[in-house]
Structures are given as structure tokens and as C-alpha cells.
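For reference, the chain that follows is the form predicted alone, supplied as C-alpha cells.
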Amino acid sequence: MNHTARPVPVNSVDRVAFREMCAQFARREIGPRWEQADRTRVFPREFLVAAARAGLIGITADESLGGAGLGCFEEAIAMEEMSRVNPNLAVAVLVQNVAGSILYEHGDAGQREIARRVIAGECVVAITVTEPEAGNDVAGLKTTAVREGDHWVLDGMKSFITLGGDADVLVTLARTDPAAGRQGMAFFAVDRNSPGVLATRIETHVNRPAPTYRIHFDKVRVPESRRLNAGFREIMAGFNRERVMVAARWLGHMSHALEWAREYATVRQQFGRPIGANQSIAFQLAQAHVDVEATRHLTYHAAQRWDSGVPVRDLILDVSSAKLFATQAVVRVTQTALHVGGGWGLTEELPAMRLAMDALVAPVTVGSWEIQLRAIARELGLPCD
């Protein structure tokens, strides 16, 4: 199957007005919530209700499901603006859009009804793919689904599942036919409160407003009606779209870090003048600006290419380039912000340390640096296996 992104009309929405709406939403709904969620480590479900009401969940879904029917480009705008305020609550919306798209693109009427509820803010979903020994190596997953009459029985463990313990439905990839390799996998829409499902929290230094979990499946019975017509190929295609959103997420975060560092460098005085007047600091901020703008161009080029409707196979070079550069650049830019903060940057009185810590997850999510480099090399005709 040659997966093709759905073409979207160019300028189908006023993007300037859309960006301002997203920015206002982020300031209004994320700004007051993220610090408390970070401190208490309790995910504010009402935030997703607000995001749904603002039309930011299901941006690319059909209007018949309550979606906006827009494109990857608009989805990237929304992710950038939300992440500019806080990337960790923004990722909760990203998860709803990725998991929801699996339901409405590959599900039947019942599964599309779950997607409709997600888009309406009535249901929270998590995408349950990563395992202890199957992170980048999705083909190596060990969670099994065995058919028993009109049910499937799931056994296995997933790890690093964002919102796994807060979700109502777990969109779970499992192996249905071990002999079929990559072709023997399918997604299931699993109710989190099903007998045999156990979610245990993984305490992390990052993503705390959107908690991370291990999910144990112990003889969990799932009706055949909850099996989706999607498997390995669909998740790999979905990962490519998700990587564009990941690039947009870190674009917003590094933009915030640069804005803060530049402003701080103009007011922080040393030796009778602002530290930004020193070439050593000014050049670091200049380099950070280049990182931000290069990320912006790579990200929106990939999003525009996605919306053009070309086969997903032909997007890998653009998508992996954007994702790789964004996740490298955000580490550099936030480290620059931390350095500009000096000793005070290490305290809780300035945001520099929080900005730098949140960026540390960037290199290892949705395909590590090494995986992106491998994909890029292969697209350039350089065998590297």
C-alpha cells in the first residue's frame, strides 16, 4: 500500500488570523495551568475540553466528525503557538490528534464515533506503541493479541506512554500473527478500565504536566469490533506526520527560549552595561536566531509538502530533516538561554532551567537522532545498515 497524504487546498484558511487565535488560546488556557500541573503532576483534563472547544483537536479531521478539515500546515501552526507557552501541555493535544487520526482514518463507524468524542473533548486517548525493547524498533514489539471467538486477548507491556493513565481509550498496537512479521500487527481501541489493564506512572524530569506511564496488559479481552484496519504500515505513516508536529512543538519552545534570553540580555547589567552588548553573548543569541529560523523553514516546508498530497514515501527526507534539525536546535537554543541566565539561570526565579530541561526529551521521541540520520542517509542513496 502506497500511503498518500490527503491534499489540502492552499490558503484554505486565513493563517494569520488562525495563528493569532492559537496564540490567544495558549495564553488563556495553557498559561494559567501548566505551572500548577508541573508542580502537582496532575494532568488537567479540562484543558483538553478547552482545546476541543477551540477546534484544536481534530484540525485535520472531516467536518462530519466535528473536525476542521484543515491541513498539516495549520496543525503545525497550532502546535508551535501552544508550545511557545508550554510544550508539555501542547503535547497532550498532539497525542489526541495522532491517536484520533488512527481511529477516524482506519476505523469503522463505531471507532469513528470514539474519534468524534475525542474531537469533542468528551474522551481522552493515548497511543500505546512503545515497549521496553521496542522503541525505535517498532517491528520488534512483543505485545500479543490472540483471537478467542469474537474477542482478542492482549498480553504485554508498553512503556513511555504519554497520558496512558489519564486516557479513557488506549489505541494499542499488538502482534496478531507472529509468523507474518510486520504484516501481522493491528491496532485495538482498548478501554483503559478493562480488567487486566494496569497503568503505573514513570516519574520523569520532563513532560510532567502530561504524565508518562507503563501500561501492563494481562489477558485483556477486547471485542473484535475494537480492532482497527491499521497496523505497522499505518503507524509508520502516522509517525511521519507526527514528526512534523514534533518539529513544530520544539520550534515553539525554542522561540520562547530565544525571546526570553534576548530580553534578559538587554536588562541584565554587568560591568556597567547589558550583557547583550558583549560580543560573546550577542553572537550566541545570533546563532540561536539562525537555529530558530532554519527550524521554521524546515518545519513548514515539510508541512506544506504533506498537504500537497504526495505519497508519504516521498516525504521522508523532508520530514526527517525537519525533525532532526528541530530536536538538535532546541537543545542548543535552550542551553544558550541557560547560559545567558548565568548563576540565576540555575534557580527557580528564572525560567531558563525549566526551558533547558524540557528540551532534553527532544532527541529521543518519535525516532531518535540516529534514526532520523539513518532515514536521511538512505534517502540520499547511502546504504548504512
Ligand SMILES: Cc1cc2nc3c(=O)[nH]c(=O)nc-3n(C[C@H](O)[C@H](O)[C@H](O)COP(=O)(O)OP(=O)(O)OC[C@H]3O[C@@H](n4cnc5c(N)ncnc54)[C@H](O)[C@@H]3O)c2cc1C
Contents of the next structure:
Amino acid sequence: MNHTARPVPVNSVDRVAFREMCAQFARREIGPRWEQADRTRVFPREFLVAAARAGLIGITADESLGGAGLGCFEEAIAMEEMSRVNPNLAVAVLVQNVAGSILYEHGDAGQREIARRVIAGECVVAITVTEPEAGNDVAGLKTTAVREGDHWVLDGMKSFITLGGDADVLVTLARTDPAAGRQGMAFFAVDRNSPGVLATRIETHVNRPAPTYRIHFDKVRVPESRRLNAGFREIMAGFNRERVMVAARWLGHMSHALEWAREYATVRQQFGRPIGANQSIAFQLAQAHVDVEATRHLTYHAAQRWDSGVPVRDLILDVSSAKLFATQAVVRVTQTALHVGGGWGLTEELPAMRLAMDALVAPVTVGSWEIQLRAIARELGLPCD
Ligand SMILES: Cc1cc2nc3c(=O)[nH]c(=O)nc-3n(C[C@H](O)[C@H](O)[C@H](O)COP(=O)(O)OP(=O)(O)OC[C@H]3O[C@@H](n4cnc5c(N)ncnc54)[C@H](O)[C@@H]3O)c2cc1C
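Show the form predicted together with the ligand, please, because up to now only the form predicted alone has appeared in this conversation.
Next comes the full complex, and the chain you just saw is listed first.
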């Protein structure tokens, strides 16, 4: 799909009913699964089958591929409601949508068939971009793809790949022409079981239900038919939509944290009255409410502008503002929840610590705080390098 003009979503849905459907799905399919996955760090693959059956993978994809043909706004609602129950199983759906959209927006018939299987829950994909020496600086990636007849040979190392060891297909960005800089990169749909692909775990304190992996490519042969007509430019555009979804993810998570903290401040008694009767506690929760609502407005505004067909280059200010604010606010709101929980908040008997820990990844992924600030500053016309 062209990045400068997007059609308005073809279907219109009752958004209240859609949100309720997403919330019910999250309670039914995420609620009973996430704690075990968090403890064991084993991704429950059947969750993606359930998400596909509920129509939550490929929400914006064309109906001919099994997608829902809806907009960024509906995708954000789904992400918010899933994350309200657990942001780390929700992120598995986000990854399917990001990697899947590269396949269906830029793929030929064979590559779109992989996307169809992703949307149907038959194939798990991972977005395979980051490297040990190329985090925020995606243009600095070193993994190479060298043409040999009707194949390409991939060599290099990727890091922090969510579901990298669980995926069937790794949607991988590699350098095809080192002399051409950013223009000399392409995505490849690499079968994870290909000889020479090795996935090893990176144990993190965050995202534990959807683990991250190092992926080692050692002379991996990939057919030319798996090279996509997409590279650096396309992933940068894709990251912008992902940033709206990331904002929605943390909106759901901070809503959960605030709901929990408000309830706890109402029932927890000290000095003969609820702790929420103290202005100092009540004001922190009032401030958290403002953070949640401000995030909601920025996120929905960015999603609505996206769906109205505004060119991506004119959306940077909206998208980066939403992503930056959401990822700052979720840290503040979850720290407030942790503080309200007192000593019990630090135990495994209450959710406060888990909520705060999960939020710590927010400032880091899909362009850190500094990268969003840089994008905003540039949009303001500042000569920021
Ligand atoms: C849980 C988790 C899941 C992930 N999942 C995926 C995935 O599925 N696929 C994938 O490809 N990647 C994934 N990532 C990678 C993620 O996007 C990177 O971690 C991220 O890009 C940051 O890279 P880095 O850790 O190398 O940090 P660095 O880029 O080294 O940054 C370190 C610090 O320096 C700052 N900094 C860097 N450059 C500048 C600058 N120009 N100006 C000011 N400050 C700067 C940053 O803001 C940050 O504070 C994941 C990461 C995590 C932690």
C-alpha cells in the first residue's frame, strides 16, 4: 500500500460494541493465560489462534486476506482492551500486525499468502530488525544478504526479537547493497527452521510472556521469492503506525494500574480511614487520571488522523507526541500505583510491582523517548541533528 494516501476504512463498526467484544476476548483468552506465561516465560501459542478467530489479527488488512478491513482506530481499541488485561500477550498480536503488514502491504502473491496464514492464526511471525550494535540507529544494521543465483545468503546477528524463537517466519531486514546506505536494504521472509538460523533467549525483566531472542544467521539461504519489495523506508513508515499501537498498549496498561490503585486507596485503612482520604494520596490518583485521559486523547487523535488518510510525513507530530506522552505517563501512573500499594505493593500478593515492572520497557522500544523528542523537535523546525 502507498504510504502517502490511505483509503478511509471500508467498514464502519459500532465502536462501543467492538470495544466490548475486545474486552470480553481479553478477559476470556488473556486473563487465564498471562500469569502462567509470565512465570514460565513460555509463550502460549494457542493465544494467537484465539486472537485470529476473534478477528484481532490483521484488523486493518484487506478482507480478501481474511482481515477485517477496519482502521487504525479499531486496531488501537483492540490493543488498549487487550493490554488492560495484560500488555505482554497483547504485544504478540501487535508483532503479528507489524510483521504481517510488511508482508501484505509490500508482498507479491506468495508473500501475501504468508500474511493470509498469519491473519488466520496458522503462522507466527516476528519482526526482525534490531541488532546488538543497531538499536535506535536502524540505519546502522550490519546483517548482510548477498545474491547467489536465485537465492540470497544472509549473515549476521539480530537481538531483542520478540517471539523470535516461537515464530515460523522471521521478517528480517538485511543490507543487500552496502554502498547504497539506507536504500540498499530489503526485508526477507525467512523460515525460522532454515539451516543456519539459531535462536537463543535473552532473559529480560519485561515482556516475559512474549520472550525476546537473539537470532544468529549463519550463511542462511533464502530464495529470491522471499525477498520483499520493502526496506528501510517502509519499516520507518510502519514504525509510525506501530507507535500509535504502542501508545494504545500503554493506555490500556495505565488504565488498569489506575483502576487498581483507586480501588486499593478506597479499601486500605490506616489511621482509622481509607488512605485515599488523605489529600496527598488522592491528588496523586487525580494526577494519574489526567495522565490516562491525556494519553487517550493523544492516542485516539493520532489514530483518527491516520484513518483520515493524512500522509504519514504529516503525522509525525501526532504519532510521536502520542507515543512519547503515553510511554512517560505509564511510568508515572504505575509508579503511583506502586507507591499507593506501600509495602504490600512490593509483594507478589498484589499486582502493583508487576504493573510497574511491565511499564519499564515503554520508554525503550520502537524509538526511545529521545528519538520521539528528536522527531518532535524537527517537526517544530528546530535544527536538531
Ligand atoms: C522487550 C523488548 C522487545 C523488543 N522487541 C523487538 C522486536 O520484536 N523486533 C526488533 O527488531 N526489536 C525489538 N526490540 C528492540 C528495541 O526496539 C530496541 O531495544 C530499541 O530500539 C533500543 O535499542 P538499544 O537497546 O540498542 O538502545 P540504544 O539505541 O543503544 O539506546 C540507548 C540509550 O541511548 C539513547 N540514544 C540513542 N541514540 C540517541 C540519540 N541520537 N540521541 C539521544 N539519545 C540517544 C536512547 O534513547 C537510550 O536511552 C525489543 C526490545 C526490548 C527491550
